[in-house]
Each structure stands twice: as structure tokens, then as C-alpha cells.
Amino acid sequence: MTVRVRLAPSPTGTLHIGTARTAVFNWLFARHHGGDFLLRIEDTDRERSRPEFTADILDGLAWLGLSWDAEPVIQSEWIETHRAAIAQLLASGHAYRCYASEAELEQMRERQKASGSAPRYDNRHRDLTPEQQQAFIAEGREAVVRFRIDDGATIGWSDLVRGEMRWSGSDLGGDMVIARRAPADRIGDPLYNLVVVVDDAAMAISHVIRGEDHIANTAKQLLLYEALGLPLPVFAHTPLILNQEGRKLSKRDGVTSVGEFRAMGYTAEALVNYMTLLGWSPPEGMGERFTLTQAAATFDFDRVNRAGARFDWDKLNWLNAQVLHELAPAELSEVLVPLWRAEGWSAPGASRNAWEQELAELLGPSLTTLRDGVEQARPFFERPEPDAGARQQLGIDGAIAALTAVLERLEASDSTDSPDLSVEQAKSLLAEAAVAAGVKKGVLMKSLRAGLLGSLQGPDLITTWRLLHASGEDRTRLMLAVAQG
């Protein structure tokens, strides 16, 4: 069998993390078996579908590295094929027109609610005579098209994740609407369960891989496959992504779209790595840090869990930090510089690239997300306000004298003529300044950090000083600290 899988997102919102995880599993399965990963944009919800959401979905998948193998199918362009399938079901007697009004259906639901019954359509128009149909038409009623579901039917399939599945027709809510209301001489807009079956068959989809919230739909769709005489795909229903309370991850939990994760500074490599772990257990010895290609080499559904996967921010943060820490300084600079430019920042001097790369190397070991690379870089581009700890440090005995001694030695060395301050020069200058000011080295170093960064926390002090020295900013900040002290 040639493996052909698909992702079928609805462009009624941005790319959700759950949809993206489904895309990852489809992609991995296709690549593992040398098959095709296809896209279908299910835009038949005309009121809510937006082209900007389609663009967001495609951009998000591309950013994650989930390449597809053919031009995306636009579902709305196949609507006449869907209507032809409905006409076939009407002609074969598998479907019929239902003229029940919304008011009548609401009354039915209220009675069921009052009696404690499960909501379901009571199939009241399943066997209308031609005369009854004409009477409803004469009243000006429009009809939906419903698909007959035998309450006594047993629907079964072998699920790649959940094993043998069995559903009773009586649990499917009565005869299913497959087309919206329309006049008697027309077929209304086709609905989800019908169009999915027709489209998957037309695309020769071999495996339908989607979330467990579609299990009831699968039971209904299998009946449609049979009625239309279409070949059945293999189904795999993956676990849902849950929040820490064990409920389905939703907008109430904050970040849920791929674009939001991207804006927060998570890398595509870490996010797809983490999504793979949401429900899939890697083989022993593989570890938890891997690439898409490495995962595809071993991925199959025998290691996909049935239980829901709880979203773990700590695990995602750890993976993202691992990705960033593995980058060479030049690679890290390449991804950080556009973020710095977006803030309106530029490096000093002619050796801009070297300065930016050295700053990236300085910050790299402490980064968890790329946004950390913006916030931690801020003091190198914008003059910081001293925090409480820095103000306290600059107020202790010897602090201002120490900074004054540093400034005097900078002036004496005439280092303004050179943008460079070597590590050896910096260490020698500090040793001389400490002696001249009569302070311990610790007081000098803490005071220097407070003066340069406005904080007692930060990266390696010598490298920080050298970077600020390249633009002369070190002198300005130290002079301000002395004046304020």
C-alpha cells in the first residue's frame, strides 16, 4: 500500500498547537513509510473562513519544517463533487429530505432534555410519502438532507492507536444531516462528515490520522463510505493535548497557536521535537532531544499512547534551551540579529558582525527562548536605569572611588582611539584601579557591573565591558554612575 496521509485544517482561526501536533504525526508517518503528506483546506464554513487564516496555517507548517507533497486542495472548489455524492445517496435511498423546521426541532430537544434523554433526531421525516413532501413544499419549507443511520447497526474498525473499536448506530444521534437547508429542487451546502469522506476518497488517502475527538465522526463516516461504495482508509485516533488540570488545551490556557509560540521565542526545532513527544514515546536509547528526520526513522503508531498528553512548559523550555545552546555563535547571531533590528537596535562601529556575534556568544548559555536574547541584550543597546541592588552597591564605601579609578586609567591609556579592549588589558586595568582606590577586587567588580548594566546580575563582566567599550558606552555609563553617586 502506498501511504498517503493528509492534514485538513479549517481556516477559521490560526494554526492551533493541536492541529500542528496532528500535522507532525501525519508527516512523520508519511516520511517513515516513504509516502505522501498532503494538505486540504476545509473552507466550507463560508462565514468564518478567512484567507489570512489559510496563510497563517501554511506559514506555520512551513516554519515547522512540515513540507507537503502537492498543492493544497481547496475543499470549496469541489462542492459540485460533494453535491453529486449527496444526489447519489438520495437516489439510492440512503438519504432523504427532512422538512422539520428549527422550531419543531427545538421543541423535540426540549422534550428530550425534560425527560433526561440523550439529544438525538427522532427520524420523523424518514419515510414521508410524496403527498406529505408536497404539502411541506407548498408551505414554503426548505429541507436539509439526512443520511439514514440504522439504530441496530454495529460499526467497527481496527484503529492503529486504540485497537478494535465498536459503535452502535443507536449512539450516533439519529439520522445525520449531510446538507444544509435548500429549496426542494436544490441540494444545500454539503456538511463536514459527507465532504470529508468524498475528499479523502478522491485524494486516495490511505490513512486518516486525527485527534480522538473525531472518533464518533469516524463511526458515521464509515457508514457513508459503505453507502457510496468507496474504499476505506485506515484510521488512527491520537490522544488530545491536555492542560495541567487534565482538560483539553484551549484558549483559556493562554498560548495555543503556533504563531504565539513563535512570537514568544520558541524555535521550530524545539516545538516540533516537543509536539512529537506529546503522545509518542521514542524507542529506548533515542532520548528526548531529536530532529524530525531522526524521529521519522523510527516513528510508528505502536508507540503512540492512548491517554491524553499533558502540556509541560518545563519540558518545552528545556528542549528550546538545548536547541539554542547547540547553535554556534554565528548561527545564534543570525537568528537574534533580526530580533534586535526589530527593536531598532544596531551594533556600534565598523566591525558590526563581529560585535553582534560576540554578544550572541556571550548571551547564548543563559538563553531559554529567543525573547531572552532580546531582553538580555537590551542593556547593551539601551542605557539601563539602575535597579535597587545596583543603587545599593554604588552607595557602599569605595564604590565610586573604584569607578573613578577605572575611568582615570581608561583616560590614561588613551583607549578611546581604539574600539578594542583586550581581555588582558581589562584585567590589568582593573587590578591597577583596585589598588589605586584601595578597595577589594569584589567591590570593584560589583560596582563596575552596577555601573555598566544597572544590575548586579548579568553575563561575564569582562566580555560585557569589552562590548560596551567598543562604542565608548562604558565611559558614559561609568561617568553617570560616578556623578549620581
Second form
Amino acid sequence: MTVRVRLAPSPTGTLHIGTARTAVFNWLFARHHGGDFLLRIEDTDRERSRPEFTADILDGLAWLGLSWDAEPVIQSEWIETHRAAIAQLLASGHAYRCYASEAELEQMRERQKASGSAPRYDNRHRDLTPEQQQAFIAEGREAVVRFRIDDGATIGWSDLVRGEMRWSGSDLGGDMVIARRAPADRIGDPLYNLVVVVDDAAMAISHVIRGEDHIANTAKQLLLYEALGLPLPVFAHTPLILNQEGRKLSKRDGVTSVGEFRAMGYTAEALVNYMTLLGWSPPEGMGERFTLTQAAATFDFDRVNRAGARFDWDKLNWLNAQVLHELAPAELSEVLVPLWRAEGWSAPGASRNAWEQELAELLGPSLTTLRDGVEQARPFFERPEPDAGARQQLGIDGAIAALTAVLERLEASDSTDSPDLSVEQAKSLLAEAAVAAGVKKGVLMKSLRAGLLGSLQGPDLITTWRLLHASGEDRTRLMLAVAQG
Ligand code: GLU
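Could I have the structure of this protein in the form predicted in complex with ligand GLU, to go alongside the form predicted on its own above?
Complete assembly follows, chain above in first position.
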């Protein structure tokens, strides 16, 4: 069988992490089998669908590296095919027009609630005579189209994740609406379950892989496949993503869209790696850090768990750090420089590239996210205000004397006019200054860090100093520290 799978996002919001994870599983399965990964934009909810959401979804998938194999299908362009399928179901008696008004349906639901029974349509217009229908039409009533679901029907399928599934027709809420209300000589807008079946068949989808919140829809859709005489795909229902409390991850949990993760400084590599682990256990020996291509080589549904997958920030952070630490300095600066430019920062002088690459290399090992690569770079581009720890350090005995001794030697040394301060020069300059000021080297180092970065935390001191020397900032900052001390 040729594997053809699809992601069918509704462009009613930005790319959600749950949709993206579904995309990952579809993509891995397609690539594993050398099949096609297709997209269908389900834009039939005309009020809520927006082109900018379609753009966000496509952009997010492309950023994640989830390449698709054909132009996306735009569902609304196929509406006549959907109407034709409904007409076919009306003609074959699988569907009928229901004239019940909203108010009548509401009353029905109120009665069900009062008697403690589950809400369902009571199939009241299933067997109207032609005269009854005419009477409703004469009243000017509009109708929805409903698909018959027999209470006695049993529906079963073999789910790639969940195994043998069985549903009873009586649990599906009564005859299902497949077209919205419209004048009785027309077919109103086709609805989700019908449309999905028609489209999946038209696209020759072999495997429908989607979240387990669609299980009840699958039961309904199987009845539609049968009534329309369409070949069945195989189904795989993937576990939901849960929040820390074990409930379905929702907007209330804060970050849920791929764009938000991206803005927080997560890399596409780490995010797809992490999403793959949300519900899939890699085979023994593979470890947890892998590329999409590596995962595709071994991906199958036997290793997809049925239980919901709890979102684990620590693991995502760990993976993101791995990805960043694996980058060569040139690659890392290629990623960081645009973020620095967005802050309005650029390195001084002719050797800008080398300086920026050295800064990237310096910060690299301590980065968890790319945002860290901005925040930790900030004091290299913007003169920092000393924090409490730095102020305290600069207040201790000998601190100012030590920085003054450094400044004197900086001024005396030839290096002041040259942007280069070599590691050896820096080290011997420090040793001399410590002796001259009569302070321990530790005091001098801490004070220098406080004076240069306004903080006692930070990356390697000598490299930090060399960079700030090259940008002509070291003397200014040390003079300010001395003046304030
Ligand atoms: N548009 C549906 C959704 O976004 C598609 C579900 C499906 O894959 O059939 O939930």
C-alpha cells in the first residue's frame, strides 16, 4: 500500500503544539514508509477562518522542517463535491432533512437534562411523510440534513495505537447533522465529519493519524464511508498532550503555539525532537536526542503510548541546550546575529564577524534558549547598570585600588590603542595590577568582572575582557566603576 497521510488543520488560530505534534507523527510515518505527507486547510468555518492563520500554520510547519509533498488542498474549494456527497446520501435514504427549529431542539435538550438523560437528537424527523414535509416547507421552515445513525449499529476498527476499538451507534448522539440549515430545496454548508470523509477519500489517504479527541468522530465517519461506498483508511489516534496537572494542554497553560515557542528561543530541531518524544518512545539505545530523519528511520505506532503525554519543560530545555551546544561557533553566531541585530546591536570595528563569532562561542556553553543568547549578550553591547552584588564587590577593601591599577597598566601598555588584547597580555597585566594594588588575585578578578559586566556572574573573564577591550569599552567601564566606587 502506498502510504499517504495528511494534516488537516483548521485556520482558526495559530499553529498549536498539539497540531504540530500530530504533524510530526504524520511526517515520521510518511517518511518511514517512503509515502506522502499532505496538507489540507480545513477552512469551511468561514467566520473563524483567516488567511493569516493559514500563513502562520504553513510557516510553522516549514520552520519545523515538516516538509509536505504537494500543494495544500484548500477544503472550501471542494464544496461542490461535498454537496454532491450529501445529495447522494439523501438519494440513497442514508440522510434526510430535519425541519426541527432551534427552539424545538432546545426544548428537547431541556427535557433530557431535566430527566437526567444524556443530550441527543431524538431522531424526530427521521421518517416524515411527504405531506409532513410539505407542511413544514409551507410554514417557511428551513432544514438541516441529518445522517441516520442506527442505535443498534456497532462500529469497530483496528486502531494502530489503541488496538481494537468498538462503538455503539446509540452512543453517537442520534442522527448527525451533515449540512447546515438552509431552505429545503438547497443543501446548506457541509459539516466537518462529512467533509473530512469525502476529502480523505478524494485524496486517497491511506492512514488517518490524529489526536484521540477525534475518536468519536472516527466512529461517525466510518458509518459515512460505508454509506458512501468509499474505501476505508487505517486509523491511528495519538495521545493528547497534557499539562503538569495531567489535564489537556490548553490556552490557559500559557505557551501553546509553535510561534510562541519560537519567540522564546527554542530551536526547531529541539522542538520537533521534543514533540516526537511526546507520546513516542524511541527504541532502546537511540537516546532522546535525535533528528527527525533519525526518528523517521525507526518510527512506528507500536512505540506510541496510549496514555496522555505530560508536557515537560525540563526535557525541552535540556534538548534545546543540546542542540545549541552542538553548534559550531560560526553556526551559532549565524543564529544569534539576527537576534542581536533585532535589538539594534552590532559589533564595533572592522573585525565585526570575528568579534561576534567569539562572543557567540563564549556564550554558547551556558545557553539553554536563544533568548539567553540575547540576554547574556546584552552587557556586551549595552553598558550595564551594576547590580547589588557588583556594587557590594566594588565596595570592598582594595577593589577600587585594584581596578585603578588595571587602568593604569592598560593606559601604559601599547595595547590601549590596539583593539587586540592577547590572553597573555591580559594575564600578566592582571598579575602586575594585583601586586601593585596589594590585593589577592581573586579580589581583583571579581572586581574586574563587576566593573566590566555589572554583575558577578558571567562567562570566562579573560575572553569577556578581550571582547570589551576590542570594542573600546573596557576602559570606560572601569573608569566609571572607579569614579562611582
Ligand atoms: N480540522 C480538524 C482539526 O483541526 C481535522 C481533524 C482531522 O484530522 O480529521 O481538528
